[in-house]
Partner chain sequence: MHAEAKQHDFEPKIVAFVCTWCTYAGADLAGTSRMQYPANVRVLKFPCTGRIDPVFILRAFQKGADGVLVSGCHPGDCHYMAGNFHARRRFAAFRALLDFVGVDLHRLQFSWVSAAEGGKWVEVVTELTERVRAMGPMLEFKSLEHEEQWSAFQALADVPGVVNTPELKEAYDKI
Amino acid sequence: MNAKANKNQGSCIEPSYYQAVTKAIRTQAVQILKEGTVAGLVGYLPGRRKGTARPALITTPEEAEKLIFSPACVNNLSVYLTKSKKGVLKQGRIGIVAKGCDMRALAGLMGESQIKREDLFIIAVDCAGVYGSGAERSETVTEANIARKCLECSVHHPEGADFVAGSATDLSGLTPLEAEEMARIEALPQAERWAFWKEHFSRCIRCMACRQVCPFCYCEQCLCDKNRPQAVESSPRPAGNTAWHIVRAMHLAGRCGGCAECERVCPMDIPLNLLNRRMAKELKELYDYEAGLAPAEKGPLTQYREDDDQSFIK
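Keeping to the form predicted on its own, what do you get for the structure of that sequence alone?
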């Protein structure tokens, strides 16, 4: 199974690759369900509309025969495995279909003791990319309609899984739009950078979709929902919006795996993944640390050592 995406926008990723990955996932899922290796599996089933996909928890080999993997499988399924989703975890060992970016989230959740590796059977996908926002679901994947995160993905060859579906995807040579946008914003004077984010935050309607879809926002009660005392204004006003997005970005610093689900579900088209990437860049520069590369590893902002630099304390 080979897939190649070239820089030429006319080139596309062969649909047959996704079909082959689907076949491999189904075969493995049927086997582990028949053998009783897992009690259930979180994967993708066809959506109601043609060309779409939806997350699903399946428990029988017959259901496993209906699993798919297509460019429409955009969701990060690790969000269903945190302790806040007790209904899934209590069923026993669980299988999960995971793209490379989703596996970074799984590694982070293991590090935060939300899940245990021995409780998972990971069917990883050597991912050739998924649809970007607004892409027509009947089209093949090209550089023109692939998700922006996929244009510069460094984890589409997953490691550490129990089974890998697909192989030899090649996403080299694509234009890194997010990196270019980050460079453009960082080159702006400070006042213009502030104006850029102020305009975006002003459009936020506080629907909290970014929080609900994030694997790392698993607190049963979010600090930002409390009103006694109130840490962040909850109504969609500029000051509260700015506070919320700064708190969110700081909360994910050193934890975000870069799945960009927050940006995908934002109805106001706020480029939230740029914030996540900027924080990740800070962590790399300050601590030489990248989130989600190793399971059970705590990030630099979630641990303390006596020899930590304390010069910032005045």
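Please read all numbers here as calculations on a predicted model, not as lab measurements. Numbering follows the first chain given and starts at 1. Heads up, when I say rigid core I mean the largest set of C-alphas that superpose within 1.5 Å between the two forms. What changes on going to the form predicted together with its partner chain:
The block above covers the form predicted on its own; next, return the form predicted together with its partner chain.
Left out here are the partners and the other molecules; the chain alone remains.
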């Protein structure tokens, strides 16, 4: 990739950068649709309101001319490729516009044999960050309104894609809010940690948006929906909520790529990504595993070493 561009004290990204990325995506999308490389493409179209974007399945070059990439392109589109969505296309290779964090989800899904690399044409975006929750959509992205996950993104420069739109954007020097928050909670006494999560979990309304939006929650029947025997209570009451969020974090441990979609869609603003990040950190420390950097056949919890740490076992 080219030399580093657009470093405005690591705080503000020029809108022109997004226009350049948009142009690159359009050109590439039109080309692969015309050539018939892909039967369709999942990308972003402008939303109805100004400054918004929505995910869309594109099948013609004309539609592809309308594709955009802007800071409002927050969605992780890989969720549309999973089994739980029954596949957006019945046949043919499919293109997808993916940010660095979405690429991690794609790599994870490939590792879990949910999608095949040869069925995909990945248009990766060298992403300069997207809006956080509540950001005014007419403003440019700054450190104040960027998504929290972008503050400590380590995958600005996606690797292993078929095409990369845009060129390296340096985002270093941002305050890692999530890491700070995690360190703060870890340092709390145990009872206060419990109080912190109890307060958050008890607000949960069990809308299951976090599950719906997660690329890794593709089970056809969720354990938490089962009764007879019921593992996790399904109504939105504190005990069941706590169990649901613990089970969710556990099932994503070693798989979550950190796209933070769960946290973005949560209507009750529960800091779900903190749990995911905590598990990722733990597995990195214990087993030196980081999810989604490359498709891996086995995750940290589906393999073992005979000399794994067992200091906690008597």
